[in-house]
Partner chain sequence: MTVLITAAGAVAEEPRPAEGDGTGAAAWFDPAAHLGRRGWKYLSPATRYLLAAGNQALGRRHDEPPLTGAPAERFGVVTGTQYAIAGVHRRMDDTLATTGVQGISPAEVPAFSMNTPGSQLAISTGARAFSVTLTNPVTAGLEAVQFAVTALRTGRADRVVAAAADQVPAGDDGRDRYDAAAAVVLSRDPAPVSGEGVGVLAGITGGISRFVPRGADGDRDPAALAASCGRVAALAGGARNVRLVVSGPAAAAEFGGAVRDAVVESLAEAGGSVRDPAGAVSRARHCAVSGLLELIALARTGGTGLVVSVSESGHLTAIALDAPVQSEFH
Amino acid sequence: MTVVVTGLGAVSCFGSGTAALWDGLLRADRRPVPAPDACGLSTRPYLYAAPDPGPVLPDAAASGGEPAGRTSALVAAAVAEAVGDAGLTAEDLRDAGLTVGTSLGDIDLAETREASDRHLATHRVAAVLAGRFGIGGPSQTLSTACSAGAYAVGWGAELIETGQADTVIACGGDAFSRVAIGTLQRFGLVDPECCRPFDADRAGMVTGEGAAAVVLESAESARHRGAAARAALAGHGWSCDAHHPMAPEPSGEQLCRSAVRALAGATEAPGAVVLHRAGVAGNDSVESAAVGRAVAAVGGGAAEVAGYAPKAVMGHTAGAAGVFGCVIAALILRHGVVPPNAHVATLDPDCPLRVPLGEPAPLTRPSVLVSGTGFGGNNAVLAWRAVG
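As in the form predicted alone, what structure would this chain adopt when taken alone?
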């Protein structure tokens, strides 16, 4: 069964909407700003901050009276755009599925001095969204750290492929967290300047806020509704290194396995890869090498495939990152170009992929691979192709 994307939504440091996202990616000049809180650190950390999403949620969230925080509001804004883009009605949503990728959920509710509930309830975001939009089908929250969004999209596709739903809203989001930035800083994983994924002197990640959403449908459902497909899922694969709580397995064998599975039905290498690459040298190198081997397995040369790392200009959005990757893949397929990579003074000499710099590069083949990796070695890779 073919799964297609019929709606896209996003809220990022560039503003609200996928148009703002695409414009910001093409400009490739965004740098982070000081975080709103020093978090008890000796120096104030940097953040790619998202705007206030506005009144997208009622004052009392329709989820048993539970409060909604900033992450829920960001994701609700992205879902609203995606639902509108797909032309879904309230009746369509009644039986639709919902998959949510998030690392920390509405963590802001637990990080205030007045907080009475310090429990990290990531599932609350899904409850808030289901109540806000009347989504009544199967619901799942995926919290596999940085790969959660990619898992959410893959899981949503499986709900459709197994006949559990005709339509699924797959989304992800995370907002600024004092706990998260403090922990990353303590582990030495934060670049003090900006995120530089393809630079030889990269020094770590920079956190970002945001949310992204895609409407997934069976091709038959999209035809029945008369909805335009933005992209089609060609394949997806999951795996787990089970090597270390934070570091990837050095050989990248399991990530390569996921990528090979995603590309199993491909007759040629993808035109581009939207990488997880976040500026952490060891992780970046393992990912690029693993993806390069997967591309070779389908008869392509890695040097012919454009590698793109959006975290350079929007930061690491945690649970949203994989969904952002899928939205960006659909936009690349729509416009036929790959945005330029940012903040590269000296190109990483060990990257086997072609790295567009300075200006957008033509998409040489109508397919895009999206790679997602997370703490604990959780890998999720999705292959997208143009429709028509």
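Please give the corresponding structure for the form predicted in complex with its partner chain, as opposed to the form predicted alone shown earlier.
So it's only the chain below, everything else dropped.
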């Protein structure tokens, strides 16, 4: 069974909407801003901040009286765009599935100014969304750390492939967390300047806020509704390093295995790879080497495949990152170009992939791989191809 994408949605540091996202990626000049004064940290770490998404409406009915936090509001905005883009009606959503990738959920509810105001119901994002949109089918929240979004899309496809839903809203989101920033700083994982994944002198990640959504559908369902397919899922693979709670396994064997599985049906190497690459040098090297081996195994050299790292201009959006990767893959397929990689003074000499710099590069073959990795060695890779 073929699973296609019929709707896209995004809220990022570039503002609301996939048009703003694509424009920002092409401009390739966005840098992070200091976190708000009220963040509760003595330093003001850099952040690729999203605009205020406004409240989730209608809030009372949506969450059974529980407050919805910033992540829920961001994801609701992305889902609203994707549902509108796909032309789904309330009737269509009644049996639709919902898969949400989020690392910390509505963590702002637990990071209040006064400790007595803390609210621990941080992982009700799926309930808030399902209530807001009347999505009545299978509904899961996946928290596989930074690959949560990639798993949300993959699990959404599994629900369709096994007949548990015809349509699935797969989405992801995460917002500013002072504890997340604090712990990343404590581990020396934060670049004090900006996120520069392809620069040889990169010094860590920079967090970003945002949410992204895709409407997944069986090709038959899309045809039946007369909805245009934006991209088709050619394959997806999962694996776990089972190595260390935070660091990737150095050989990248398991990540490579999931990429090989995603590419199992491919007859040629993809035109581009949207990498997880976040500016953490060791992780970046493991990923590009593993993905490079997998695409080379399909045919042709890895150097013929464009590597793209969107986190340079939008930060690491955690649970949203994998869904953003899929949205960006669909946009690359639609426009036929790969945005230029940003913030590169000295190019990382170790990346086996071609690294577009300066201006958009033509997409040479109509398929794009999306790679997601996370703490715990949780790997998920998805292969998308153009439709028609």
